[in-house]
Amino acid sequence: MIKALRLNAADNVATLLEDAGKGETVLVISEQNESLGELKLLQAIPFGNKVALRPMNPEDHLIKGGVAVGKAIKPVPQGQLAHVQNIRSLNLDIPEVMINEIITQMEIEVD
């Protein structure tokens, strides 16, 4: 089964450890390789990218490694890719043209 790693108990995202397709179920594991449960993906998520472990509302912080690293700009349902199409970095102001290019290159589903 495809796994996703949650780095810290406070995290609201996990990182995919391999490519996963829309509708696939992933096993979320802790940093101690303990099973934390399963999650169905709402869209394809490539290796190394983040999946929302619980819904986020606009302005909610994305927590990874126990640290706020991003902010939701639109609702992010559980199981959705948490990336540039719905999250903005708290540390880096990425120009819209770059965000659009990332979305195109990664073939991210945008609603």
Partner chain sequence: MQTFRGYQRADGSVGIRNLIMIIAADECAEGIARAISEKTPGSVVVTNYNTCMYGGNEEMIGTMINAATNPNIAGALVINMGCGSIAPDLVAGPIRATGRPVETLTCIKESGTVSTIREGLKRIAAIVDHANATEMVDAPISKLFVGIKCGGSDTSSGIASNPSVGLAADKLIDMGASAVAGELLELLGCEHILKERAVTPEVFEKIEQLISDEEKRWHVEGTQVETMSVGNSIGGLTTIEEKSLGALAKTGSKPIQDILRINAKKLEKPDVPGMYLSETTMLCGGSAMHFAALGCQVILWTTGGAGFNNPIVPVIRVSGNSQLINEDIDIDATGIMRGEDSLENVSEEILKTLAGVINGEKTAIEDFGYAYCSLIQKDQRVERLLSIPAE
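Let's see the other form, the form predicted together with its partner chain, since the form predicted on its own is already up.
One chain, no partners, no other molecules: that is all that follows.
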């Protein structure tokens, strides 16, 4: 089964260790390789990208590695890709034109 790595117990996202398709179930593991349970993906998530382990509301922090590294700009349900289409920097954003380019190149499903 495709694995997703959760780096810290406080994290609300896990990182996909392989490409996974929409509707696929992934195994969430801890840094010590312990199983933390399974999760169904609401959309395709490529290798290295993050899946929401818990739902986030707008302004909620995205926590990775135990640290807030962004905030939600729209509701992010559990199992959704947490990336440029629904997360923004806490400090300094990249230009909107680049965000659109990333969404296009990655073929991200935007609701």
